[in-house]
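Have a look below at one chain only, the form predicted on its own, in structure tokens format.
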Amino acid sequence: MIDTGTATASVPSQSTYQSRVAAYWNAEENPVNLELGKIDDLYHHHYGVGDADRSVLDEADPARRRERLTAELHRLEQAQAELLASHLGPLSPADRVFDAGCGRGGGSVVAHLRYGCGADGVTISRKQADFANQQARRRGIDDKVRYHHRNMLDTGLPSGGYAASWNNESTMYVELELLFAEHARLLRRGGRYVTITGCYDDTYGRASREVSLINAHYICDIHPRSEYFRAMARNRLVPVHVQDLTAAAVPYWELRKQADHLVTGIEDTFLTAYANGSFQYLLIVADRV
């Protein structure tokens, strides 16, 4: 059994930029993250994929419409989490997995429920780590699923100790070269890495106006698609499956745009970026060699 420990410094080693990101997430109380998670105590910090049940928009009763919209958006984001987990490879309860940029912890719970495996999640937000650990205790899985207030670029977790690892919409907050070096260090030989991420399409040219607006909204830096594959190749991560989820992501954003209680003002920007081809939503699966 891996001794991952739970004690960390009060503030992980991080750049000034990362400190700003941590401060943002420590203060964040966005309904689009919290209201959806309250449905089944699976709190995600990513978007959704798949066909949407648009009949929720025809609901006449305002309170019921709001309830059905929230539930449908959560169903789509849960489908995204399950899609990622399905690509983590053949895992057993004896394996451990690593959730980089784990947010409030939903992805680690999904992996544990699917495979019975142990999980370590890392976030630079103390508030998120505390919340996620509380949720694990409520579920009675805190002996298997643990969350740490650490920097995903320098986790201090054991080398070669993980059968699988992933980022779910968190790669845009870090340098890919440093990130993939840490994943390669943590994964055992033959281990599986998975990411679902938004990236800008190199064939469009430079980052579009819409991509710049998304960066400003989330205090992030969206990478070009090509950089993912270059950085993976330099860090012993060999892609074995790539899937364009752009079309599958559109229904989520179209539905969210209609959810007055959840909109954040960035919905039209995402839809425009997807439509003009400057922005893509990708699933990348790679093996550590």
Ligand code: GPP
The other form holds:
Amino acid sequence: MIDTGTATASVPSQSTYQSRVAAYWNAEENPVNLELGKIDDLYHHHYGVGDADRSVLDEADPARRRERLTAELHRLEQAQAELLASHLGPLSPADRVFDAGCGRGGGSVVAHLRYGCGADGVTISRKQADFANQQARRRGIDDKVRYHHRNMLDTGLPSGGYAASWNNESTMYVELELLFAEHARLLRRGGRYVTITGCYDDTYGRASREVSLINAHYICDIHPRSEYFRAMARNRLVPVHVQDLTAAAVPYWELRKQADHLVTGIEDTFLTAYANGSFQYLLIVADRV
Ligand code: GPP
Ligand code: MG
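Follow the form predicted on its own with the form predicted together with ligand GPP, if you could.
Let's see the whole complex now, leading with the same chain.
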């Protein structure tokens, strides 16, 4: 029987690297994540996609300008979450889904609201898991949506128990072979896996300076695009849809760069990485066979 309460979930046995990553997320309180999340209690740890309404930049009143910029960035992040969720289905309220690297929990709530499905999210940060469970309780969905302080490579969740699973910008923290082996174990046959990720582009060459700066900023290790498909093929995950979201990601970063109250300092690095062709924002949808 799986114990789904975070209070009693066992602490993953962690490498030094994993402890360092957990420490980052236990300490993280960036306004770009908290101020956006506060708008409708959907807390995301990913970027946005789609055309931005740049008229928010022309707002004369400084307080109103900040407010509108925050709301527009949140709208773009929400569009990204909805895009990912749209590829998980069809799902029914009887299904469960698995959110690998769930952060403060927004993605699982989006999936639940869309399909009525149950969700298990895992994060290596106890603080994030506690925060996400508190949010689920406040929404009254904690019977369906649960977050666990666990390692996504070794979740202890039931084999074949999931109709769909995903990583939303969390694959760069783990070895893909181990990650996809765990997704393949958790997904039922015919289940659906989705990832949106930043990867380095093999056609450019090895990781660029900008990719290395992003790695250092977040303490992650961005994989080359080729590694995704190699590791999927070796773990019963067959791609059915691949979409280059790089162009769709640029308006978000252009707008975020203008948000003095929200910037973290990594904005120009992303824009340069996308412009010089060394980095790609990618959606991959795969069937578990
Ligand atoms: C965003 O999280 C995603 C990551 C930290 C993983 C790295 C992603 C890549 C595509 C390389 P966040 O929303 O906490 O970041 P920020 O604080 O910058 O908004
Ligand atoms: Mg963010």
